[in-house]
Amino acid sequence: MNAAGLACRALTFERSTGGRLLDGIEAAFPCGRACLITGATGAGKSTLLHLLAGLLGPTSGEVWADGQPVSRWSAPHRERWRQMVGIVFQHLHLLNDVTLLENVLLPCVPRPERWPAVLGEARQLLERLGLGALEEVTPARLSGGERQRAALARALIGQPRFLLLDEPSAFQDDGRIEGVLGLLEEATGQGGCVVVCSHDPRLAAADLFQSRYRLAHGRLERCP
């Protein structure tokens, strides 16, 4: 597998009431490249996203970013590795008791070193993504499509290196699309790593994604 990006290594996980959800699963996702995983819905898609993000542990398995066991860490190393990761949530998780502009910076409070910079950048990406007119406003002020693009700018802020983006266009309306890919197919110009899961044709049919998977029975098959 390269070692350059996330892979995962018989990588299993059991649900708390029974069953396996994900089944020995073995895959690669490169720097520089964008993957799409699709799926019925219950398929495992967020749990398997959950898992590369270090928010779950494995049942049995490992992920690996850049050749290094990242599963395996304690606590407080995968702390430091998920400062390397954006995540846009399926349901979001933006905090209605702040302004836009602060839930896109939240990725960056435990590094006040950073703020100076990543303001000008956090305004920026509200700005391309048509929301630079409400950094002031709520979320619970706002629609579906710019909560979702307020979480999008949230998982971009700072550049991270792993890009993990759960139905990221479910809500966006086909002028706002082309938008949202730019800025992926932006962050693996720039050597990122990009897996997305989403049941969205639009998705399905870009030129974005040069690798394509497809979970189903607890198995991860590579499309052709």
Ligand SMILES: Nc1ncnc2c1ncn2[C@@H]1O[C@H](COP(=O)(O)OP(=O)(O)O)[C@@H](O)[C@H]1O
Second form
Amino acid sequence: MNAAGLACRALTFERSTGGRLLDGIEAAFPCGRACLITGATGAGKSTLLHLLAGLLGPTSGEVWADGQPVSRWSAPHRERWRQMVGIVFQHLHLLNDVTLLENVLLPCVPRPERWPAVLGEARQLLERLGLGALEEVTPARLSGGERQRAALARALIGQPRFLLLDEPSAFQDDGRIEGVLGLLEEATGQGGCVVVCSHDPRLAAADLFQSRYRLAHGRLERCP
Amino acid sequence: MTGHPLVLAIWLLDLTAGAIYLAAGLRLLALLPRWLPEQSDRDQLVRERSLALVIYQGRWVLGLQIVALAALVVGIGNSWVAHVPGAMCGTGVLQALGPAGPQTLLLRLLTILLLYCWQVVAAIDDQRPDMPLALVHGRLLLLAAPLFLFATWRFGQAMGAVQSQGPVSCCAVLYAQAASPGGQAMGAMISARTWAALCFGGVPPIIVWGWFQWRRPGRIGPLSTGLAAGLLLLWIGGAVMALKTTTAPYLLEVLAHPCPWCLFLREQGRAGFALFGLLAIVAAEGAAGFTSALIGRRHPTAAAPAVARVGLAGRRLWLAGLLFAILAAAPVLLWRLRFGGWLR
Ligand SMILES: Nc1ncnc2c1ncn2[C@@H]1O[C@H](COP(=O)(O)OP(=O)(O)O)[C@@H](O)[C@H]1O
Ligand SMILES: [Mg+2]
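Mind pulling up the form predicted together with this ligand next to the form predicted alone we just looked at?
Next comes the full complex, this chain leading.
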């Protein structure tokens, strides 16, 4: 449990509407690795990702990060820890009233001291994801794939130690997926901990993922 | 007077604080006996969320109590004076309130002091992610509950007494007290000069001590901070006497008028609020320094934030002491500058 990375310890989650969605999950997602979690829709993949990101509190059990039980921490400490997490939501949650570039810069707002460097990084990320010409456009006027890549840029800015991605390829065509996988490979190469939830067979076939899990009936089973 | 907006405001503040306190207290009673931080089962996680809410609630109780005390002092010192026949300042109002009046004041001060110490421990605990002091501040919060109840009850009694009260003789009682055999003996034993020397002579040591505590908080333990807190309380007693016997005559421009409540009147620029407020800060930070030093010694996991809080208390101590000395000496020095001599 002291290893670098994320870990679940007897992680259980119940919705207030009843039913045990996740049931005593034990898993480790070490740093420098990309892990893929597959499962049917409604299996609880997004919920598990939100628990790992500290956006939801477990019903029982713990989430550990770098040997610390972060899910048990009091709210201000957890909020501070979450600055090390980049996340792509299944439903993206981009802000429609501000431009793409401003959306990407959002996670950096509490850290304005490195502003010029951060601005350069944001432009570079958008460029690499084929969005360079669209940085002044608001997300509402973009296609699904473009919006999703913008959300990926927002997750990657500041090179967070923990990267959590929920169905990151859902709106991408085959040509774009290579670029996305390349960015994730760079992140793991730099010692990041990458966890991807997806039921996209194209991701399942990718070499990037050194460990694969399957979520079913509230249990996370390791796939060979 | 019992229908005065300020009285109603205090009732409302007390009732609100009481309801929040009750909710927090019931939660604490349910979670403290079963607090098991090493477990991560459902019940413990629920207890941890519950405790986070309790801390939030406790801070509201403290805030509401401070506002209620401020309202009570404004009422006694200013607003209710016109409503009590014969009263010219807060001394008259307190006479009308009967013994319950000063009691509710004192009990409220103690409640706030204890809640402030609780808040200090909770804030130290906040600096650590794993809440190592949960049991300590949980119990401390419960400890202040009886004081809170007693203070509110005595406030009700005081409000009951004021209705049946005839005209009061206000500050005249102070002269009667001074002329009584006990008062004369006291006056002969400790003169105004002695009180002034105690008060102003005490300020440089407070500044030096506060400065030292601020710069070197790690070298101060619970014993010295506890001793300092006790001495500070004694000094505050002397400072109040000096305010009555030395500052008051110059502010009121009379030879002698040992009435603290006259300092709260508009004619005196409501100087009493600042003067007594600073003394309250000295008392609170003395207690905070002691509490933090004790926590730092007893709970090594929280030592770093506790030591930082000891330093903060030190800085506030010397600042408040200095400011008090300036404010309390200002009327005397201004008089000297204007008229070239002393009153006596
Ligand atoms: N906010 C919510 N409130 C109640 N139920 C929810 C909520 N979000 C998701 N669910 C339910 O939890 C289950 C798992 O959802 P989710 O984690 O999104 O699954 P997946 O991502 O694997 O498709 C689903 O049955 C869904 O209906
Ligand atoms: Mg999902």
